[in-house]
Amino acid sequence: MTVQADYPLTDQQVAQYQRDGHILLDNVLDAACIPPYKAAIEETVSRRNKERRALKDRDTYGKAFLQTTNLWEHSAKVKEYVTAKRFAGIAARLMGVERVRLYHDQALFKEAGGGITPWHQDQHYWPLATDKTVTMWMTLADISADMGTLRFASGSHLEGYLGDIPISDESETQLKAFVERQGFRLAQAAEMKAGAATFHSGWTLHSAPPNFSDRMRPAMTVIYYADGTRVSELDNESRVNDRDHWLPGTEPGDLAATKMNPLLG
């Protein structure tokens, strides 16, 4: 089975998603479709990630998750689920605009007493001169919070750019206070059954607990931006490596639309 065209969203939850900077939505995949792409993300993760340290040998960020990005390009049935117009057009109307284009997906599988992944922005590392970002954060197993389902500031995209701090033992103190300090509501799904996900801007704060569990977390995620969205200045580090890795041969100003970054839906 392959993925569905259009899913059913309502004006409501796309002000609540404008409103709140995150939205859960249940079978965004339908639970027939998940076993394939399941098994050709674990296929790829497996033979793409190269991570062999023990949890314990790793920093922080180390801990938070098995990170493999760019599936897509070395997977066919991986790239039929990135590249779904089902998963694009829900983008596209959350974020209010016409046509999405890919930055890139990645895996970011949690292992069975993996650590906390730091409060942070997804956007301290995108050279996207926008407000237009969303990120589809997707479980393809049915978890639970003690798994690490993520947890988010509700309103604090509005905050925009809060600075150069990557993810890190320093930004889980420093956004944490934040977060405190503005009296965020915070929210987190108690439970997410395999096929659902959380779509999120790229300046909401968001974090997640450990793996308490003794089973992966398995998440897919896909960020998605609006088309006609140019370079951004490389002001910070982080920056500078997305440029080379997602928007090859730009420099500030241009439009961001390579090779890398496939037109959606």
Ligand SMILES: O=C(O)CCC(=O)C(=O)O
The other form holds:
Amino acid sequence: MTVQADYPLTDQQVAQYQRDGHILLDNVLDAACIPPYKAAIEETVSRRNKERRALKDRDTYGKAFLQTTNLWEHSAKVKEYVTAKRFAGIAARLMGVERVRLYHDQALFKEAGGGITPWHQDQHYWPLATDKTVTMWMTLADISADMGTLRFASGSHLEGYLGDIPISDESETQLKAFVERQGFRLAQAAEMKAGAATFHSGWTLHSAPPNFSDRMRPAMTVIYYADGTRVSELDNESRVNDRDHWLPGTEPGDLAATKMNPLLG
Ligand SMILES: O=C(O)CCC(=O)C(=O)O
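We have the form predicted alone; now please give the form predicted in complex with the named molecule.
To see the whole picture, the full complex is given below, headed by that same chain.
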């Protein structure tokens, strides 16, 4: 079973995404499709993830989730998922662009008892000279807010880049205070069914609570950007690192279009 091509997105949903910088969509992946993709993603995570420390021995970032990147390079089944036209089509439509490229994917499994995901902006890490970036964050199991559904500061994407503040205790303190000061409306799904996904812009401030349950929160993410985007200045360490991983061989000003960034629909 493969992912169906089209998703029925309304103009109102597109407007909502552009206003808030995030949206929750149900049935992005049909229930019938979940078992084979979930199995492939879980198998690839268990093969590739190298974290062996107990939760208590990790820092705040390490406690937030087991992070496993670019699974699509290591499993044909996961590649089918990551490159699905349906997901890329939603990303393109939400951003109002013709076509998108893949930046990278990552599984973010918040373990039972896992800690907070501190407030942050994703695009702090990305050397992409555009506002047209989006992350699809899909749960592969039914989850509730106390397992770590994402919490978004609605409208915060309109602030653009807020500075070199990587995910850390400091980002939690600084950006939480900023969110409170600015009075952004907070949005968090109380529940998400397996196959539901949130889409958020690269500038949208977001965080997640700990996983208070005794079950894993298995989330899979795919990051897209508008075709035609150029590589930005490498003005922080994270962006140099990301360029080396996801845009190899490029320099600032080059088209962000390497073999790692296939055009998706
Ligand atoms: O999964 C999480 O807790 C955080 C996810 C996140 O920050 C992202 O996908 O941008």
